[in-house]
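Just the one chain here, the form predicted on its own, laid out as structure tokens.
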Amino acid sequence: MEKTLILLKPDAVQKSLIGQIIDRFERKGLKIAWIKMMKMSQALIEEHYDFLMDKPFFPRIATYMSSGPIIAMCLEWADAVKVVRQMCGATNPAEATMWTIRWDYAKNIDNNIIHASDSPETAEKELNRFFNVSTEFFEYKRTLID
């Protein structure tokens, strides 16, 4: 099973969309392996968005991501990265395919509801950034699946 990171950003939390978004992933068959609510520190924001720190819009991202709590989740499934990114839609909601999460819920590119890892390699790095694998991870099997 492949793992990927999802972050439900502050606007998803503020708009009470947590359950609706999680429901989409679970109905698709993805397994929630880890989940937690947290507030991102400035250091974590800078580490996660280090590739954007030299961009003029980085201060807006930092303000946005520290404006409230986020939900960090590890989802598991065959081809989890690809499937989750398809379900999320384009980063810019104006370019997102109809019925994707961003098409349905995101306001604009600055408030785009969700983050999803872009590759299995990135997912591994990001999961280690947001979760302490040695203390926060445990394995479980879903036995009540139809």
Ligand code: GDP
The other form holds:
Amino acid sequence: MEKTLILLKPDAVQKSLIGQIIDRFERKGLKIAWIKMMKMSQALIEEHYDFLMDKPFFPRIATYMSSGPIIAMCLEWADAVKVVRQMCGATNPAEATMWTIRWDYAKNIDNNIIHASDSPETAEKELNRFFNVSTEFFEYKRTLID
Ligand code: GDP
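Can you switch from the form predicted on its own and show the form predicted together with guanosine-5'-diphosphate instead?
Below, the chain from earlier opens the complete complex, with every other chain and molecule after it.
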């Protein structure tokens, strides 16, 4: 089983899309391993989007990501990183494949609804960034499914 980090960004929460998006992952069979609602501090935004700090659109990312609460989730499945990225669609919703999450719900590249880790290595780093592995971590089995 592979783990990946998902963030439902502030527009997903504001548009009451939390349930619809989680439903897609559950219907696909992905396991919700950890989940929480939180607000991202400026420091956390700067750490998470460090690789985009020198881009002209970085201030828009910072304003957007601090505009309201987000949902952070760890999803688990075989090939979770790849499957979840496919389900999310391209960064720019205008280029996203039809019926993906961003194609269905995202307004534009500045408001693109969801974040998903782009590799297993990034996922491990990002999960440690958003979850305190010593106090929030536990494993459980879906005994009726898996
Ligand atoms: P992701 O992995 O698909 O989220 O894409 P990236 O890691 O490349 O970018 C992180 C986030 O920065 C994206 O989800 C967008 O919200 C934002 N972003 C990336 N590239 C652009 C861009 O060219 N223009 C704008 N306005 N925002 C961008």
